[in-house]
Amino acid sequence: MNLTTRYMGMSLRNPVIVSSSGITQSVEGIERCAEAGAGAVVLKSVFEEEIQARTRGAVESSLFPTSFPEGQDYVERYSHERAFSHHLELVRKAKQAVPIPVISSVHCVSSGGWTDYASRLQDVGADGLELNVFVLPTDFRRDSRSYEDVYFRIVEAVRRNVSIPIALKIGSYFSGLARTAVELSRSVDALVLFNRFYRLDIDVEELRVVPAEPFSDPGESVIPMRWISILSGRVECDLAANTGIHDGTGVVKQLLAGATAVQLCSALYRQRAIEYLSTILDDVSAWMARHGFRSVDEFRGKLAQENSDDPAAHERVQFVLQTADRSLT
């Protein structure tokens, strides 16, 4: 089977992409994507708050007196390159190690941070860049508006700064999610929907919140999938599924939603092995043996709103019960 596919105008071997993980913080992780036989890996986040806290606790901690600020500012420098550093050699060593394309990841709190970070990571060979954009609606003082403008100059920023691919990856609070989406489909190469954001969780025995189950099952597929069945067809990028991907039939099920391409890492965390990759692509090419489709752009948005015959039901909100009754006994 053909499972060739052009993603951010990079060409694939398959749509199945190791997403944003522990799995890609390392080339021996990485490496292990590849040979498993991954599309292309999303690396490690880069995380500015966290280099950020790893620079001030260099600087609390240094013979440096606060009274004399140019050596303050020195070792801030030196604290914050370091830090950095680990990353870009990331890039340089995956990019030597695989043939596949290799796309960094980056989450900034600055508007300085989101330019410089992306420029460098360009500048070491990163083939493109996955802007980890999420903003939580949480300001009863801000309007929907005033939030998404956040996004849209996030990536403004970018795009003046390289010239590699964007994707974007975002949440789904929005209140005008498909709008949303198709202008900022405009500005980027790809949306990765969606951002899996960090999940809390009450422990009723110890009364206090505590972190929530920290990988997705595949019942949270669902919610891309719908997204991408709606938006497939009618923005201006590609269109790739996050969350609740776990097996071969959940990759094919987004692509024939519209998705151009799949991430997936809880899968293999669930199944503690990367090569479980291998298992999901032969699967989805058992499928298409099976179904007669000799290439995934034979299936891919088959089942999408726009070609669908009844289109209403991409949308439907409410459950219909299909029987008249049902006993609880």
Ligand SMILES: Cc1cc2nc3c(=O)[nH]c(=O)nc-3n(C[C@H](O)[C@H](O)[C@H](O)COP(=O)(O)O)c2cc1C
The other form holds:
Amino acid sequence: MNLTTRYMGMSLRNPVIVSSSGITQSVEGIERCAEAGAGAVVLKSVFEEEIQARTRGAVESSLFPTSFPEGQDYVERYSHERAFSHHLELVRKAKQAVPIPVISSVHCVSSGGWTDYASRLQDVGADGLELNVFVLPTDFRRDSRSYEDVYFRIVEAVRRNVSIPIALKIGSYFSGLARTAVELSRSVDALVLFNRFYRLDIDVEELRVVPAEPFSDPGESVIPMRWISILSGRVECDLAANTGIHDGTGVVKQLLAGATAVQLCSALYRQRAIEYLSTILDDVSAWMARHGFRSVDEFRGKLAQENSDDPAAHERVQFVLQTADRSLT
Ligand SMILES: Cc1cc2nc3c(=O)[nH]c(=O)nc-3n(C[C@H](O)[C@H](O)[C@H](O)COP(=O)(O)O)c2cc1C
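Got the form predicted on its own; could you also share the form predicted together with the named molecule?
Whole complex next, starting from this chain.
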């Protein structure tokens, strides 16, 4: 079976990418992903807030007086280098260790000073850069446009500093998701739909707020699948599906919907085996054989909205006739 895929301008041996997570925070984990057959890996994100906090601390505790801005600039640059150093080292070592594309990842909330530093990631060999951007829209005074602007400003600032391909990983909290995705797609090489964020839960016995389950369930994959199917062919960049993809069938569904590639990690955590990737890939190949497809390109986007006889089905949101309701009576 020919599973090769072009994603962000890179050639992947297959469309299954291990997403940014603890699995990809060490060279050993990255090597295991490559051995198990991953098409590419996205490294664990380096966090902008962490970089900014360290830089602020260094500037505040530096001996340079505020009247000496060159000195402060020096401290700032030096602490950026240090805050980034672990990640830079990971990129460098991963590139030496595995033959598959290594995509660096930065979690960012602003287009502030760190973006000047993005070029260091490409200097050490990152094949691409994924920007994991999210600002929870909780400010009652801000309108949706001002939240959306954050994404555009970050992409613009990073673009100025790097020439490697850029992916933007977003959540689904947009009031005008279709239009925003199309506009963003003009400036990035891929959109990753959707990130699954840290979630809150409530412990009703202890009466306190607690972290929710960190890993996704397969049922969650219908949300990215719907949006991939709607956006496929309408955006000007690649689309990577993410969240809730746990098996070969899950991968096939996203590809049929129009995804260029898929990203996953919970499946590997839940199976407690990075090697489970090879089962996923075998299942994709077996499905292709059963359906007479020899390459991913032959079926990608077959069930996207733009190719559908019933486009309204992709936008249906209300239950009309409830078989479930009937079963109760
Ligand atoms: C333990 C853990 C750590 C994660 N760390 C990051 C991260 O640093 N950066 C990021 O963009 N996503 C991170 N994610 C999110 C995953 O990359 C992915 O978007 C999400 O888990 C949905 O995919 P899944 O359903 O296959 O788990 C993390 C997820 C988990 C479970």
